[in-house]
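Below you'll find only one chain, the form predicted on its own, shown as structure tokens.
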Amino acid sequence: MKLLEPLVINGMRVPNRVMVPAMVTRLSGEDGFVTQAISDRYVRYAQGEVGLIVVEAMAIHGSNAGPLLRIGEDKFIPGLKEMNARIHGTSDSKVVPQLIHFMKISKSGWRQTVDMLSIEEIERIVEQFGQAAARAREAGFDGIELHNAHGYTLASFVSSANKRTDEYGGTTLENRLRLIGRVMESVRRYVGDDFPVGIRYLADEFVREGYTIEDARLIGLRMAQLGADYLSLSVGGKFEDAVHTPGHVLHAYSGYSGDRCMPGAKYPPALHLAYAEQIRAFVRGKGYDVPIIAAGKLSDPRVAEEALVSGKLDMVAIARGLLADPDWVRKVRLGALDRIVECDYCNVCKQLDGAHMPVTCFLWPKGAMQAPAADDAAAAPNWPEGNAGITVKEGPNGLTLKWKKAQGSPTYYDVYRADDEGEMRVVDGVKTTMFTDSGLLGGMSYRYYVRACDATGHASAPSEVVHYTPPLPSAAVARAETIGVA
């Protein structure tokens, strides 16, 4: 299975092709030191056999940013070193920090932009990235990742919305790429050529005046020319279209570009895969064999495997899916796909991040701060004879399904739906015995069943199947009769 094959990145042997990309946990204090909770979160991914663990964005400077890890001073090294020792003592997982520089924002909605930075400040940023990389190596990380994505400093220089008019300005692509080039030179000066350095950047900014895949292919080529050891692709997550909530700092994932960055349930799976395929083909066509990694609703093992086998990318990045189930890789290896806790993309985790609250998963047991430990021997919840007693009733908000509570210890219920003769798939995970479907179209036939799941993904057999066909509106009925449609 391609998912389980190792990948060597500049001497770093990653045991499989699955990455957990950087996700802010909000589990540190304002001081930025490693806490027990943060250490436990990343050790949990190692227990689940995730190939490459990217630790949440880690500030290289001292600006206030709420609960965010830091690496801008030597005092942070001991805590990071201890966390890395725990991770490496747990499995063969590799671990890198995502190094970030961000500009100032305020609760008034004001934000600092790249055209406000002086040359002296830019010089300081270049040096800070190099020093932070050296601290990462000293702390026992296996490499580093430069955060050149979303609404933060490096990405804002690369953006075609860059308003500077000097040699770092948005007038030309080369000028926009100047800072990341200097940062790479600084990093290599501090850590050498034998230390893996990945770069995360955007395949599409998804904002007005932002760049698209046309620039993204060229940016990827330049990153490879600069010596990036892998390219990790994201999209969107910009401040340009952020929605300001009075009394709160801007959240870069609150606008449409944020929706595209962390696509919710209404978006299709693997929706950004075509970007990875185009960038990979372009960069390879220019003679650079740098691994391409992409995220975006890739948590179905069958979809992820096909993406790898078909050569669209070299590694899959799964954020919310691995938050929901850190044992995803382990269950794939064991062939226990049926026990994977399936992310339903409700984006409660995204909302918690935006509120600077500890990031957890809605599908975990109530009050849990970490995903529950694996329990291969647990008995799945069940209904006698598989009969959940499902009832359906149409109301003003759509079709409501209700069912009986399962026996055992159900934590949540997966709701499956198929349209006409389509394949059954999970449409939601709920913690109550009720689900309302507001997305039905009259004249289509629908089938539903539910499964009761415990905290680690042990699931009942499918319940009985119920069918429902909402009526066509009278105007549609008349038109169908006119043109002879059954």
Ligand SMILES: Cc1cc2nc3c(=O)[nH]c(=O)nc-3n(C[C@H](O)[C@H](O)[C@H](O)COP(=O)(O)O)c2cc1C
Contents of the next structure:
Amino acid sequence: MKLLEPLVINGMRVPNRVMVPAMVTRLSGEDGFVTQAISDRYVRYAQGEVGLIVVEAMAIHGSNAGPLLRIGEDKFIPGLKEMNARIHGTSDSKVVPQLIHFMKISKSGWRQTVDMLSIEEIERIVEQFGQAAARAREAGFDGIELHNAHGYTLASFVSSANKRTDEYGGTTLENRLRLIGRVMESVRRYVGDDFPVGIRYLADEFVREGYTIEDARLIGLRMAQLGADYLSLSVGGKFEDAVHTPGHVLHAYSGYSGDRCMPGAKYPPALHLAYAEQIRAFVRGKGYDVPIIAAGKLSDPRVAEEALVSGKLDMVAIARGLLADPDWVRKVRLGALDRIVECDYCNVCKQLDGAHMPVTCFLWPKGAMQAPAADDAAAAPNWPEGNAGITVKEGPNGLTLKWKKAQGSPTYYDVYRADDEGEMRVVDGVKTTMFTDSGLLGGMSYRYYVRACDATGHASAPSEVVHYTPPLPSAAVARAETIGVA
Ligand SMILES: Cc1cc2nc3c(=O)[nH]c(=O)nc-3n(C[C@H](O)[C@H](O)[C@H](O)COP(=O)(O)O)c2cc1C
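Could I have the structure of this protein in the form predicted together with the named molecule, to go alongside the form predicted on its own above?
What follows is the whole complex; the chain from before opens it.
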């Protein structure tokens, strides 16, 4: 499988093509030091054989930001070093930190924007990135990633919403790209050419003032020209459309661009893959073979493999899918796809992040702070007397399915649905024995079954299949008969 092929990135041998992109855990204190829980979180990915682990955004400077890792001073190095030693002692996963600079925000809804930064402050940012990169190298990371995405400082310079009027200003694309160029020079000065430096940036900002794929192709080319060792694509996550909750600081993921960044259950799988494909083709066409990585609902191994085989990507980034199941890669290697704990994109993790609460997964056992340890030999739950006794009932909120509690140790139930002749796919993971489907269209036929899953994804046999065809409204019946599709 292409997913399991190694990839060498500027001398860093990544054992497979799966990255866990940066995901804030809110497991650090306000002091920004590595805690046992943070170290455990990243070791868990190493146990699951994730190829490239990107440790959550860590601040290169001293601004307040609630619970967030920090790398702005030497005192943070020992904790990071210890965590990296544990990760490297666990498997041949590689690990890089995501280095972030962000501007000030206040509970009033006010936020600092790039046009408010003085030239001295810009110079300091350039230095701070270089110094943080040097600390990362000293702390035993295999490389670094620059956070040039979402609502943060570097991305806000590259953004077409940049309102500066000087040489770092939004008047030209070259001006917008000046700071990342300076930062790359500074980082190379501190860590040299032989240390992998990836850049995360946006394939589309998804805000009205923002840039789209048209600029993103050119930005990707420039990043390659600047010597980026990989490009990791994200989208959205901007402050421009953030929704302000009185009494709280603005959260960059609270508007539509935030929805696009961490797309929930209503969005289709692999929804941003076409952007990656275009950027990759464009940059390759200009002679640069920098690996292109992208995220966005790529947690179905078949979809991820196809993205690699068809040349749309060089590596897949899976955030929430690997939070749900850090053993994803190991299970793919073992051919145990059926045992993957499938992320249902409920976005409880996103809400926890926004509330500055420890980020966990809804599908984990209640109260768990980490994904449960792998247990290959556990017995799967089963249905009493061999069937789940599913009942269906139509109500004002849609179709409600109910079933019996499974025997064994069910932690959650995967609800599968197929439309007309389509394939059965998980539509939700629930912790009760009930599911309501409010998205059905009259005249379509639907089939459902349910599987009971234990904490590490061992699933019961599918329950009996139930069929349901909601009626076509009378206004559509005559037309359907006329054209012969009734
Ligand atoms: C809880 C949470 C925290 C995140 N924190 C970061 C972060 O620190 N830096 C970053 O670039 N992206 C962050 N992201 C975005 C993810 O890296 C990823 O791009 C996004 O979730 C889409 O990928 P997915 O569909 O595989 O989850 C975060 C996402 C989630 C759900």
